[in-house]
Amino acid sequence: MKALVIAETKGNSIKKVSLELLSQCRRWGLETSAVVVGSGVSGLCDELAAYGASTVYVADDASLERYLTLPYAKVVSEAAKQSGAQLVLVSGSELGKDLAPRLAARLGAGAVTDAKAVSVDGGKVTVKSLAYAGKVMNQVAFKSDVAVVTAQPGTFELADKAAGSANVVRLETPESDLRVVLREILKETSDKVDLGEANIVVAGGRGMKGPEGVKLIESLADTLGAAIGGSRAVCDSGLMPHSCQVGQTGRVVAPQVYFAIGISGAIQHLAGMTGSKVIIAINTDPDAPIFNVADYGLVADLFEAVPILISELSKIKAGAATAAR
């Protein structure tokens, strides 16, 4: 079976989630290609090869520096056709969610977004994904010859790099999309860890009560080198920016460790974080739904528990730093 992974870039590097997708294709033993689109991306081919891409399709042009649906869909669909891919994988990012349906239409393919699990057996692809805000798990098999699947970061484990170089195939730059002109991208600037790429996420809910609670969450996140998240309630109230919102109408995350602090565990929130490898919950209500999905739970007031947690983690870090000298 042949697979194609759409490699997303950030600055001059490949996003970790794209390397996770390549790693999983290698575990499945698939004949895997990658496609990378952008400006100044030709130098990334060897890294893609190191994670399992035997062929890398490249569209490198200044006009492709910023994502636009139509030009990217043209390039990626051409790569899919040339590679003969039966499975096309892309991350469940904003780019992936926008690109996947357009790509599926061009390829006459079936598409499933936000896969929680993907299996490949005898040339057949089966995908599990959540529906109805996490109440139902779909299991989908494809009738089409090509399957397009998006998966969130952390769905698959990142493999070690392997030696190798890719066969590079250069694709023609598509004509500009005259119907859409991208004038400007406005985004918040922050030195915090990106929520979608983080290995650890510390998220707070209504239990934070106010700015003092937010400071505690931020302090714990800084101690752990973690990204900060929040429930819809605290983002709607203005305690946290909406860019931090985790849930059905916010970001979907799947870190190695997710701290849910002062979060009750509404279905809307669970839809965005149950893919986390380990969930640690702190809440004063022993009947809070968050404990139904937590691997470790602590019934306690976060204003008492979090300072102790920060203190103990700081001691561990200080001890490790001393031992390393």
Ligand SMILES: Cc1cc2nc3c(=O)[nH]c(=O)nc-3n(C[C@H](O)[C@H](O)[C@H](O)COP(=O)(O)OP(=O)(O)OC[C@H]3O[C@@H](n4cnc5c(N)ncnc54)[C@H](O)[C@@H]3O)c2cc1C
Given for the second form:
Amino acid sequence: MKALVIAETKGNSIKKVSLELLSQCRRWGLETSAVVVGSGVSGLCDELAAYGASTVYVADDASLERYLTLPYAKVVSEAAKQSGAQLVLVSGSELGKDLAPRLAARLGAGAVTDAKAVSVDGGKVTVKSLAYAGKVMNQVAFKSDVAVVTAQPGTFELADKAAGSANVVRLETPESDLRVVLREILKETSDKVDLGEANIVVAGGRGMKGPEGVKLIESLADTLGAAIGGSRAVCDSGLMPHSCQVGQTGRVVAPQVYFAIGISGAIQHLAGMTGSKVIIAINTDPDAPIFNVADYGLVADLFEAVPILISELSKIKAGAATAAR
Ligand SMILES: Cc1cc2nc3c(=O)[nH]c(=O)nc-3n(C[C@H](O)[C@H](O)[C@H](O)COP(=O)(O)OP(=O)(O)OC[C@H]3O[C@@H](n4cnc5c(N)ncnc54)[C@H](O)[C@@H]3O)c2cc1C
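One more: the block was the form predicted on its own; return the form predicted together with this ligand.
In what comes next, the whole complex appears, and the chain from above leads the way.
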């Protein structure tokens, strides 16, 4: 079976999630291509080859610097056609969620977003995904010849790099399409770790009560080099920005470790984080639903437990730094 991974870039590098998708295609033993679109992206082909892309389709042009649905969909669908891919994989990022349905329509393909598990058996692709805020697990097979699937970061393990070089195929830059013009990107400037790419997420809920609680969560996140998340309750109240919200109507994350601190574990919150590899919950209420999904649970007041955690982790870090000298 042939697969195509749509590689997403951040600055001058490929996002880890795209490399995870390539790694998984290699594990399945698929004949895998990648497509990378942007400005100054030609130098990224070797990285894609190192994770398993035997052919890399490249559209490198100043006009493609910023993502726009129509030109990207045109280029990527061309790559999908040329590669003959039966499975097209893309990250469940904003870009992936925007691109996947458009691409599926162009290819006459079925599409499933936010896959929790994908199995490839011979020529058949089956995808498991959550529905109704995580209450139902769908198992979907495709009638179409091509399957378009999005998956969140962390759904698949990153493999080690291997030696290899890709056959590079240059794609034409589509003519400019003036139906949509990108005027400005408004984004919060932050030096914090990106929620979607983080290995560790420290998320706080209404149990933080106010700014003092938020500071504790931020301090724990800094100690761990983690991204900060929050429940909708705290984002709606203005304690944390909406960009931090995890859940059904926020970000879907799947880090290696997810701390849920002072979060009850409402179904809409669970929809955004149950893909995490290890879940650690701290809550004063032993009956809080978050403990049903937690791998490690601590029934404690976060204002007592988190400072101890920060202090002990700082000691471990200091010890490791001394040992490394
Ligand atoms: C359509 C819809 C979409 C939604 N989308 C989302 C979403 O995307 N994300 C999301 O998070 N929610 C979402 N919600 C809201 C969701 O239903 C919950 O209301 C919300 O998740 C609750 O947030 P919380 O856990 O922070 O607050 P609470 O439910 O109030 O829980 C606070 C928890 O903190 C604990 N606590 C209190 N004090 C302490 C302390 N000192 N130390 C430790 N623990 C303490 C309490 O025991 C409690 O379990 C959505 C709701 C709807 C209807």
